[in-house]
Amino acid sequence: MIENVVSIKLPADEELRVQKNRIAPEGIGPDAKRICIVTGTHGDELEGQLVCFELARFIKSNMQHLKGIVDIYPALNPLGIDSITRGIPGFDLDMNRTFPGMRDGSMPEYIAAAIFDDIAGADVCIDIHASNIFLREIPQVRINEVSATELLPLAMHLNVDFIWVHSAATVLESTLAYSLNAVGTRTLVAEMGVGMRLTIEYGNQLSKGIIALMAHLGMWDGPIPYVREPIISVDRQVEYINAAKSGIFVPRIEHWRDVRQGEHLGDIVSPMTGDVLVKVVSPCDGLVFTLREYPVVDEGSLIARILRM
């Protein structure tokens, strides 16, 4: 059933309406498991789109499996995901940065406080997200070490290739994941793929690990889909490679793939002169899970992150 979270009216007699699908079965009670698949904070995030399809498709073909309630929410920021905008469009305003919100705030903090008021008290939140037009991710959870202890078992089951798990120091605390966490509901980030794209092979394989995440919790009782063990790291683990020069980065590697300790990862080139004016080589043995997807590369852009091994 689609249900309205918050509404607002905007100018030209249009309205601002953030949805969601809650998918049920008939006569459950109110005390019944919940589980939350939010996306669409950011309007250029679009990998999240597939996977609440596949979600809501596959779970209304097999409702005699369901036994709790599954909220998704496919877009949080509609106004940012209609005009291609990472932000809130007219406020110059990242959504994630504004939660929990305020009831008597600004718009978007009226909004914020109504979509968090709506998800807290689930029992669990997946906050699914893509990276930007610059760099490709591989299918990863992102956790807050604060959080680790009770999130790492449940992320576990979301069939991602890597779990991160990250320093408090580096987590802010006016995300929704961090919000929702601070009051009980424990909230995964999921991150994967390109901005302003589809993966359809990312968002299959989320699509199953949150069927199996539900298995896992007594709500779905149907087969469980294969989940692949992830690889688990902790921010000493990741070195950071950034451009020495400003040019065309020109990969030279798959994404997702090993390398060794001085081994040829790209370069960046000089349309005008031919000449290469960096080799980029890898700086330890590790595996890439971040690559740059935009070519066009400032001095001190992000190339790649690569996980030591």
Given for the second form:
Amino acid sequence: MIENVVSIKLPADEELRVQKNRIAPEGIGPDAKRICIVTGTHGDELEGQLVCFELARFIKSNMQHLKGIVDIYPALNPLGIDSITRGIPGFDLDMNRTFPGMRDGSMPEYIAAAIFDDIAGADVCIDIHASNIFLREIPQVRINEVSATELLPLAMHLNVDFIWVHSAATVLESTLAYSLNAVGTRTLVAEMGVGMRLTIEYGNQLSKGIIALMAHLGMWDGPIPYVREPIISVDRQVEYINAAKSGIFVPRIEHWRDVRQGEHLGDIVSPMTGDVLVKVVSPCDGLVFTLREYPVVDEGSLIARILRM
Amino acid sequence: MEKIIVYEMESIYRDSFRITGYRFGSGEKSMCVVGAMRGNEVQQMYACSLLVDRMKTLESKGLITEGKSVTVIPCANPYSMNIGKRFWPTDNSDINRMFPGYGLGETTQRIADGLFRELMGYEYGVQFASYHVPGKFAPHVRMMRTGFEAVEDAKMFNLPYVVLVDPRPFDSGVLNYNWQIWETKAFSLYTENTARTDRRSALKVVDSITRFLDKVGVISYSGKAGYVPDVIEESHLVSIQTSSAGIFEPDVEVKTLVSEGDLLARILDPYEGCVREEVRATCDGVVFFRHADPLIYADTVVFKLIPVGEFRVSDRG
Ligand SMILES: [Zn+2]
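What would the structure be for the form predicted in complex with the partner chain, rather than the form predicted alone?
To see the whole picture, the full complex is given below, headed by that same chain.
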């Protein structure tokens, strides 16, 4: 059933609606388990669209196995998705810095509060992000170290390649995930692919993982998909490579592969002169789990993240 | 006056990114003033340019105290200013969320790092700031409560109000916060506008800076006396929200004294012209902030009032 989570009137004959699809077996009790699948906070990240579609399609055609409530929120920032805007159009504000929101605040804070209240109390929430348009990411779950003990066992079911346990940076405190975890609603952040695109293989991979997690939670009694074993890291094992100069980045390796220390990863070149401005090499042996997708780089732009092996 | 390049970064196809500063006097780092950090902060840059002009005059008349120096940086983000974009051209990040910066990090972290190296070590730091929603403010000095905030000093700007704000988690990256942590007395000055220039309001800010510099002995300048400011807690401001969307027609300006029930604005139906909502004051007070866009959403704050009791009614013009 499609429900309005929050709606707000726009000036010229339009209502902004954030909606969810509640899928539940008939006659389900009030103490049923509930999982929330959330995406589209960043309007230019679309990988979660395929996951929402796949889950809704698959669950609806296998309703006999569903033992709980699945709430699917495919578009937390509908205006952003429509206008290819990462933040909330008109505010230049990152919605994922506004949680838990404020009922008497500005429009984005009001929407954030309504979304937060709607999700809070669920057994698990999966917040699906793509990478931005600049970087390509392997399917991964990112966990703040403060909630690692609770979230890591859940993340193991999600069929991702990589779990990144990162240190608690203060700037992350106003994200949806942090705010929900702070009130006891276990929330996992999945990140994969690249901005503005769908990676079909990744979408299917995570959808299977969510079914497997539901089985683990006792919300699904159908066949359990096979789940791959992820590589788990902590922050200190990740090496960042930033552009030493502005130019055009040309990758010389594939994403998600082993590299050796000193191996050639790519070049920052000048199309004007034909010169290679910087030869980018790996600082260590490891796995390239983030790779620059957008060719134009400024000095400092992130080119790759390597998981030290 | 000495023109300095505070930070420079090469670009593949654009002219180099440069942050330019103007140094007046010499010796002890007394005050640094930073103007635009976002590309739409035109009024902030403009106010700095008028300050540079004023400081040139003061310097030429020998009115800057021996052994004291003042630096003015009109624009810390010319790349965004020149393309009419608020944040960083490529990744849309905000330099004013990146302090104290990181020299080996992402582009705007590097810019913040380069800038902050210059900004450290001043006794007083002033930023001309702007708010993330379109609106007009009563001129005020804004300070974060970090434990280092210098409230008595803030009063010396003689702007009508000093507003104390409790920092939120994401404030840990803003300049004001980091200046305070690194022992500079930091003040954010808010003027009435952002994207439009307003000479009268910019000159008021210039006056208030020069008066401050005079009081702390950095220059000799006898300007007009300003306000004796009230100190206000941000959390005490009263927000007034809309319930309808439409065309926003304000009836009052910032700094107006209003009574509970007074009409503050009307919201009109954008197609039919009729009044959808009358926005009224919910308490007696002074208008501190008002929305400044012709269109308005529902459930949005359009006014903030300073309630009676938080200020002295007498010396308001
Ligand atoms: Zn995202």
